[in-house]
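First, one chain by itself: the form predicted alone, in structure tokens.
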Amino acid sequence: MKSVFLTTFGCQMNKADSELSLGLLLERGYRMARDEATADVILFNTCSVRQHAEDRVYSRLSQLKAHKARRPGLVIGVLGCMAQKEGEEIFRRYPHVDMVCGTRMFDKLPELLERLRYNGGYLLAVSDEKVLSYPRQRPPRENPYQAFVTVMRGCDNYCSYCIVPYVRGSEISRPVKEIVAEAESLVHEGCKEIILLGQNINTYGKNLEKHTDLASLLRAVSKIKGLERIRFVTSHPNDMTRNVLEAMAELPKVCKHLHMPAQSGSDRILERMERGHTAQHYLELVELARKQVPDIAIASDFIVGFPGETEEDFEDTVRLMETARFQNAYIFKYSPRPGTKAAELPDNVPVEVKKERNQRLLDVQSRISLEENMKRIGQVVEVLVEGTSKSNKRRLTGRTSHNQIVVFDPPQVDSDLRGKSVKIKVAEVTSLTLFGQLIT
């Protein structure tokens, strides 16, 4: 029985693909190795959204060269977005890699490994054909009470900085019945929270039958008995609709949490990014969301140091952040992605300026997050318990429906509340975490 160790880089979509890929391998008789040292097959499911993500993979591949020399029968494979983008270049740079498998070949992973086993050599498996879904066999999850369900693949937006449409392909949605069946299966296994995934989930259903959209999907999944929470990511401002917000307000199981990346607060930079929205339009969406869904928590993404970004452009971004008052925001320094339109622009913001703006924006968001979290002190929040706290194994942790991390003491030292929904009275906060007492 061959053993496999898979490391995932990047987004939640990659994590979902890794789960499904491991499930296929387990179904074919593979077992999960405890680490790379004991594995017969080492796989990296990769990300190409930023240079840093690719550099981490290259570093890991370099480290495995000596290990492969000691174990010639070891198979090393690079999967996913980076494999789709780089192709044969990976073999050229790292001759000890055996397989490069693109984003649309995951469903053939067991067969590809068998071909390597019998034929040896190198195997490049990159295709442009559309693969929508894989068999639902899944490996044991670290958190069995939460699961990702991919509802669509690809993206048609082609933002100038983004490689995703080139490595993931154009948008295609899965049928509602198929998604509901997968979610029902997960709930039957004990899952309490489903996260619906799409690169641009607000356009879900546009290749399906009439009147099928994200709002109708949320209503269908909400009918599943035993399911407690539904989340969805990621939302593009261009495609955010009132009916999705109405569904969020109407359906108790849908978490009041919206991840909607702004990327910049400067209209000039947004135009260069080819985002298709203005800062004013984005703020109007934030206002509409808060009107339709009281107490909604909104998260965002930002890129600093985009080609041509001036100090004035950056200050526009700070102003948008101050006005919108996000619960949290993911902030990244721009790095050119070969093959995108923005890669043709001069990367003319100095590295030190990028770092300085990145830190300033992090500081602004940290202050806002702390101020917003302080409003929770004294409130009672419902928490789905995930397990022990990473920083203190004697305490438990979970998340609210607003996706806020909560840490609290168990009623007894050996209490197992994993997968349970409990009430916590918030006593202290940081910018990232709520701390409180369990209400018995």
Ligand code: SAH
The other form holds:
Amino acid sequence: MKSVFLTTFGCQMNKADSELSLGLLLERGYRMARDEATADVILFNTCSVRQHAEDRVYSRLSQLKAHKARRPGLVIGVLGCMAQKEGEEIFRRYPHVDMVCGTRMFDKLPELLERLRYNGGYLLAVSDEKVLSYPRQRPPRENPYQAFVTVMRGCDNYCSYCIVPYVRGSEISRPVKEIVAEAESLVHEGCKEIILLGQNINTYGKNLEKHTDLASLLRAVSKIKGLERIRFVTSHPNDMTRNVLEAMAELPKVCKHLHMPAQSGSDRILERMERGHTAQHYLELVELARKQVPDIAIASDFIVGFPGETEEDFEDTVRLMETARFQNAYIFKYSPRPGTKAAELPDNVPVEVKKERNQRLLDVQSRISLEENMKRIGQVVEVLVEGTSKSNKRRLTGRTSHNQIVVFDPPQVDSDLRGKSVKIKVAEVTSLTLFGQLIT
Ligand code: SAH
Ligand code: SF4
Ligand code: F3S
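Moving from the form predicted alone, what structure would you give for the form predicted in complex with ligand SAH?
Everything in the complex follows now, all chains and molecules, and the chain you saw is the first one.
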């Protein structure tokens, strides 16, 4: 029996793809290796979104060279976004890699590995036309009460800085029935929370034969008995509809949490990013969301140091952040991606300035997050328990509907509350975490 060790880089879609890949391999009799040293097959599911993400994979691949020399039978495979983007270039730079398998091919992974076993040599599989099929089996998850379900693949948006449409291909939605069936089987196995995944999930259903939309999908998944929570990511401001906000307000299982990246607060930069919205439009959407879904938590992404970003542009971003008052925000330093439109513009904001803007924006957001969290002191929040807290194994942790992490003491030392919903009275907060007491 061959053993496999897979490391995942990148976003939640990659984590979902890794689960599907492992599921397929387990179905074919592979087992999961404890570590790289003992694995027969080492796989990396990779990310290309920023140079830093690629560098991390390249450094891991370099480390494996000596390992492979000692164990020639070892199979090393690169999967996912970098595989799609770099193709055979990976073999040229790292001749000890055996297989490069793109983002639309990993349902073929068992066959590819089989072929390698018999034929040896290099195997490149990066066709991008294919519609992927989804296997039934999944590997055991660290948190069995929560699972990703991919509802669509690819992206047609072509924001000027972004590599995703190039590495993930054009948008394809899965039929509602198929998604509901997968979610049902997960719930049957004990899962309580489903996270629906799409790069631009608000356009879900657009290209399906039987036209549908995200709001209808949320309604269909909501009907599953035993399912407690539904989340969905990521929302693009241009495609966000009143319909979806109505469904969020009306369906109790849908978490009151919206991840809707703004990217910048400067209209000049937003235009260069080809986002298709202005800062004003974005802020109006935030206002509408808060009106339609009271107590909704909104999270955002920002890129600092985009080509041509001046101090004034950056100030506009700070202003948007101050006005929108996000629950949390992810901030990235612009990284030119060869092949994208923005990569043709000079990357003219110095690294130091990018770093400094990154830190300033982080500081503003941390302050806002703390101020918002302080308003929760004394409130009772519902928490789906995930396990023990990383920093203190005697305490338990879980998440609220708003996707906030809550840490609390168990009623007894060994009480197993995993997968249960409990009520916690918030007593203390930081910018990232709520602490409180269990209410029985
Ligand atoms: N589909 C999602 C996520 C895309 S990638 C969305 O549209 O929101 C996640 C985040 O990475 C983006 O929101 C953006 O903020 C950031 N990002 C994408 N390309 C980048 C680049 N070239 N440099 C720096 N950050 C980037
Ligand atoms: Fe990239 Fe834009 Fe598509 Fe998001 S919507 S994946 S940022 S191109
Ligand atoms: Fe990275 Fe690919 Fe996701 S580029 S962010 S792993 S879609």
